[in-house]
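Only one chain is included here, represented as structure tokens and corresponding to the form predicted on its own.
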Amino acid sequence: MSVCNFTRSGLRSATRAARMELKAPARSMSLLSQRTPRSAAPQRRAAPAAVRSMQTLDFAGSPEKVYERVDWPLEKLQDYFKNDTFALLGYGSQGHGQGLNLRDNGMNVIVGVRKDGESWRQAVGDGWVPGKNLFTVEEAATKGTILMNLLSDAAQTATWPELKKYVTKGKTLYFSHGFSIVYKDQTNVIPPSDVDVILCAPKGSGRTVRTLFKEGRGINSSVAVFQDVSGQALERAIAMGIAIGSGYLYETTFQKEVYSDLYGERGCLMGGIQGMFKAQYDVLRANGHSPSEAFNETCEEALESLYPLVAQNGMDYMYKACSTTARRGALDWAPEFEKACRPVFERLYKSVKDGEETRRALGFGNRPTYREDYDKETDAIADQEMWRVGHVVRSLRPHRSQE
């Protein structure tokens, strides 16, 4: 496409410009870098112009709270968790990333994996110390104050029978998922009366949770409460999504985060991307276009010069930023494949709310040869003609010559 004030060149200079301005860091303080050790006290801070617990903002004519990072500063987030445990069960993609920004912003953090296996493996050379900090899930349990569920959804099923007898009362059950708890028919994970149950959901795998508090940005959350024993589980579920990296929160429910998460992650997020840079690289290669034209035209120039731009100010400001032709273009054809899309969409979300989603997953992630079969299929798209040239492609971007 010809783009951006008539030359690529001028689009490649606003998209550089939207990186750097993305890369700032965010006018709210950086944990990581201001965070001080547990044992050490406190340092006095000037309290911020303005405190506040939330803001209702106006959300497109509905308004919304949310939560933010500069509400709780380290030394207040020390202090409202000092008597506190955080049992961390599990360490995937979430379980690393949370469990790092917790034990980085100075809270007594443990981790429950099974002895000796990958996980304990990686735990350790995270710096995890075997009977210090990192024991079996059913001793990190006992210990926990707060316990957080962060094990993958089959998993959360297999040991619910066995795990549930270490939440007892006074203690928090925490998630990052509303799966266990909404699909219950399926999963059986049913909590005890007399405990909180929070949610906190990074908008984001446990890599970017990490990364991006590591830059002192934050990455965005969903916070829900499903049983407020205490009267305080509002309150703990926001503290909690600081504590772990957020910049700032927004109120959901248990039920509406894991229909939107499975509906996106299966969409526009994941599946729906693949689906459509397939089909779009397909139908060049088909027309007689080289393997290299095909992958930037669908998916170089998309990730490395577009998006960035629609990141950055959003869809109307990444077209004004392009050629009339292609923003003549864009606008005829999105309606059309809005028309196309709607029905997958609308198929997709009934897949969600009626739990054949929750099926799927569970029975594929209850197979013995789950791992190994996952691999075949994301190494079957690895080795896909585009994904082979995407390889080629990057190494030519000129950041990586010089790495």
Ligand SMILES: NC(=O)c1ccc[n+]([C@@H]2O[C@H](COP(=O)([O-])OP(=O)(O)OC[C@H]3O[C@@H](n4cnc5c(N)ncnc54)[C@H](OP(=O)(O)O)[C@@H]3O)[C@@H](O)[C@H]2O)c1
The other form holds:
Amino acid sequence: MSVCNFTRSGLRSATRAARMELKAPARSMSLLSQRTPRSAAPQRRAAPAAVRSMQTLDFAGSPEKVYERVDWPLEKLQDYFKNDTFALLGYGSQGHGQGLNLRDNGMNVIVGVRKDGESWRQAVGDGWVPGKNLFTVEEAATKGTILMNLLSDAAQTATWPELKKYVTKGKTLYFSHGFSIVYKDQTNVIPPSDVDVILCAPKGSGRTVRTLFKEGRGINSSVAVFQDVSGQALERAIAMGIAIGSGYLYETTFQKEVYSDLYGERGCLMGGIQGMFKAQYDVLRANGHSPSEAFNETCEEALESLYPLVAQNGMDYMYKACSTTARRGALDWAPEFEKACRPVFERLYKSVKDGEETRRALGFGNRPTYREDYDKETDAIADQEMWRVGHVVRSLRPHRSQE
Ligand SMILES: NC(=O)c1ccc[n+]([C@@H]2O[C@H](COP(=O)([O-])OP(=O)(O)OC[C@H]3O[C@@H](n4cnc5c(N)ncnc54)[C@H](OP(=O)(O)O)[C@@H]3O)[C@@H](O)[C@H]2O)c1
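Given the form predicted on its own above, I would also like to look at the protein as it appears in the form predicted together with the ligand.
To see the whole picture, the full complex is given below, headed by that same chain.
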């Protein structure tokens, strides 16, 4: 299928409409009400290309609050957290991204991981110094005022009986997922009643959290409050969201965050996409198409050409940017796929809601061999013909050969 040139006029109107403020937002929180004039905002280390304020946006008829980083210039952020020690417990994908961003933003941050484990090694590689800002989980939890539980979700369950001793009055308990709190019947993670419990969940991998920050951009994240003892929990969650490198934040609840997150990653974000790609590729191969043709018509064109158009301007734009032949077929077949997929998505949502997904995740994640076991399964994907072909196709991309 070929992609032709297409004029963009008129296609940005929906975006513009969504950005119109419904009304001036009520600002009840102390720091949010002291808005810094744009001109006076100190420059960040990596200044964003465009900054915007907190506002209520019209999401296709539903008003929702969005918090943006213009309200949190770096100086104000540093002042706000000047008496805090961020204890980053865990140094996986999120620990790495959030930790390095916090450090670059001038926050007082320490890392807590298993001594001499893989994460310890990686943290040392990233410049964290044992005894100075790299400790065991227990030591870091003792020193921190904000305990950022970024251990794997399974490890959060396994370590809670020990960790909860350090979650003492006045501290803030922070998560990047609603998992441990919402599925407390499985995890037994029940925080004491005298601490704020907040969440900031970046909508992407920790690697992206880091990359976008370094580019002066910022990932979108959701924020939520589970327990507000200080009366400042939402404000702290928003400030933390900005401090870890978010560009803007949506408000949600722990439950909504975890349901939508587990559902999304099993569906269109990861599981669904692998399943769709594989099914399409296999049918092409069964009908005599070469591996390169099957891969190009399934994955390469999607990822390199069409999905970026959807990302920039929406599905309608991508449809219009393609040939009329392609458009006819896509318009006709989209409802077929929707009909076929809908029952799978219904089953998936139910499985998330009734706790089956978390049971499986905990069962696997708590195995002592969890890394090797997961590697075996992802290695099996790498070994599928489709992705072995992908390896060759990617090496042909002109910009690759210039690297
Ligand atoms: N990754 C994402 O894209 C993403 C996005 C948004 C939110 N989140 C959430 O962010 C949190 C962290 O996820 P992640 O992907 O960054 O990390 P992860 O890869 O799931 O977890 C890795 C960390 O957990 C530690 N760990 C595992 N088992 C342990 C145990 N029994 N005792 C002590 N430490 C243990 C590992 O240390 P060792 O190296 O020593 O094993 C490592 O530091 C989760 O709540 C996740 O749901 C993740």
